[in-house]
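Here we start with a single chain on its own, the form predicted alone, put down as structure tokens.
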Amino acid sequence: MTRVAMLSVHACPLAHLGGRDSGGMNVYVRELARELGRRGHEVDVFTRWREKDDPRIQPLGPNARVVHIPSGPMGYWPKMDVYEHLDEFTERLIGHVDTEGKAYDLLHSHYWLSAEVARTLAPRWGVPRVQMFHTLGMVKREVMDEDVDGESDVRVAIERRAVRESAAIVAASRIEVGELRELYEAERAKIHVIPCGVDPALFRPMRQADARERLGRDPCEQMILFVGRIEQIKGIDVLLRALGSLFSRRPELRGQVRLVVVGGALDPSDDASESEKIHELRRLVHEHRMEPNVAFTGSLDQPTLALYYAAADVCAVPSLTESFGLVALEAMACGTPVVGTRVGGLQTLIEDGRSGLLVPAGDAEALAGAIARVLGDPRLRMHLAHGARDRAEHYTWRMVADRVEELYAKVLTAAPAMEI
């Protein structure tokens, strides 16, 4: 039994999906909790108190539960504003543990604001420190307009620490052992490739006109799904300019293609409604004439969005760039053709023309194109449904613990005997 003390300062395990801040981070701590969970491994995950309603400690299952600790006023808050307040998360945490009298065995942190926490906590604890970044600040910089600011400098500064003094480090894909190499100069035997999981019990095939009948959808529409957070990075603008140049080639398919966009939080009583992006991307849907073709449903729970997946005729995910591609495994679980960017771990995780299509990031022309021919091809698209099951089907979440418990044992048989 291993007690594992999982910093995920920003990204609340517990969060409602798809709004600020919440995606696939927040999926994959709070699965990978759970299953080293119910192996026996104590698991405490430390995150920032964001949400006024939610208890203080919350479980997540056998040997597993949340610690919310107070850091700033509730509520969201714009990332830098978490890190200014992380002198005070860190205090508050160290205050915690030691009220319960808790000691543990390791660090695993998440994200470049976790790897600060954890480079006060590993010495003063005497734990080997391990780091997943999940997205990296020099990879951002490259596709993102505002490439460098005062935020991208902390940030970046961090992860090189994280990454020479953390005891390993874990990458999502072979892509991310690339960049991590030649962008941070980081140790090959440091890191280790894991990829994300995902649930087959919630994400699994099932017949599409029962899924629509479900969600009250026109059976016979031809319909997009889009999952993500309604952000640049994600290529939500890029998908609505593909859509606009499809209609203009293709008029006649106006009355057929509907895009849902699956994300944001458009609840009047969240603080995060209608912002600044989605009234952006609702003028490019005017621009384009396609208010009929697009709906925003906002953020949904996972056994809706599990309905939507299995309701699409082709989930797209054209993304500027993406360490792993959780969505692109959950569409592909239910059997759902993906149309992705060629970009991080999504080129390894999608097998172009096997289970999906791949097409270069940022081509707007590029992606209409290919999700016309999984439209209007039922034989391709019939043959990549069956390709993405099949590829889906090796990676779990139980696969990812198996993986993870590994590298936790060898990386408490390397550790030095530290004073405390």
Ligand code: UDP
Second form
Amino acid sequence: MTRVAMLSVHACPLAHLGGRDSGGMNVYVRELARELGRRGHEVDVFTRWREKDDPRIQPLGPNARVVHIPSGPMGYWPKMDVYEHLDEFTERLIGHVDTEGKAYDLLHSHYWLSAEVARTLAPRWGVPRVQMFHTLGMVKREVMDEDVDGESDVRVAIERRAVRESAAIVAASRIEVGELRELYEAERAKIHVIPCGVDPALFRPMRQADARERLGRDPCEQMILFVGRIEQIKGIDVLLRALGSLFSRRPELRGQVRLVVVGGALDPSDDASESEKIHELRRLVHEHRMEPNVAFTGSLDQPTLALYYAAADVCAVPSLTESFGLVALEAMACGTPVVGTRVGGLQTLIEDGRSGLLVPAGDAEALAGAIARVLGDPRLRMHLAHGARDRAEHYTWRMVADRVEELYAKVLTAAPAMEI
Ligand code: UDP
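Moving on from the form predicted alone, kindly provide the form predicted in complex with ligand UDP as a structure.
All chains and molecules follow, beginning with the one already shown.
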């Protein structure tokens, strides 16, 4: 039994998903902590106390808890503001652990913000650090026109140090291994490739007609689905341009093709800057006269999302970069073909022409062409759906936990010899 302090400073595993700064990492931490807890490990996930109605300590499952650490005011904050309060977070976390009289064998930290907390805690507690970045600042910098979060220099410096100091680094794909090696000079022996997982009981094939009936959707429409945080990096504007181009080439499709965009806060009082982004996207929809074809649902819980995956003919994942791409995997587990971009983990998850189609990132024409192929060819759709389901079977949270358990054992065996 390993006692794990899991650090996920800005991504609470119990957060409402699909809104600003909450998505795949929250799901990853939640599922991994639960699965490890079921196996008898003791897992405490430490995260910033963001919602005032959340209890200080919340159970996640057997042997797994979420501990909310107060630091600064409640509510959503940009990541750099979270960074400014990290010392306070760390102090309060230490205070909490001292009061409970608990001890841990290992620290597992997620993202650069948590890496910085782990840096203080590891020598203090005399335990090794396992680090997973989820996304890397240097990779994001390469694909974004501007440093929207104003974080990149600080972030990259913290990531570099974490690469040097952690006992082990978890990479979600072999592509991330290359990025860690080339951009961060990481030692190969430290990096362990452990892909992400999916819950096959939740995301499973269902008859499309049944899913559409439950959602009250037209049984005859051709439905494209997008799921994700509403951020530039997810490529949603590329997808809207692709749809515009498809309609200008084939106007007859306007009557039958619908795009459903799931994610984001629709109510401006929830998140002003995100609803501003949705406003921009609506302008793009208007420019291409696609109002009847595009619907924004806002964020949805995962059981409802499972119905949308099953209802869709194709799921588009047009991200500019993606360390893994849980949305693609969830769609595949539901037997829905994915058209994704040839970036990061997506290109290792999706086998082009077998379990989905891959197109270059940022290329609206290529995306339009691939979507049109899937929509226009039922045999191809069937072929990709089968391939997707077969592929998804290789990725479950149980398998992720198997590999993480092995990694913990390895790190703990090596720990006494390590300088920590
Ligand atoms: N998600 C959700 N509701 C939404 C939008 C997204 O539950 O409205 C979940 C989705 O099921 C997936 C995660 O958020 O598990 C997004 O993960 P992904 O790896 O695709 O993207 P990330 O957020 O990590 O960039």
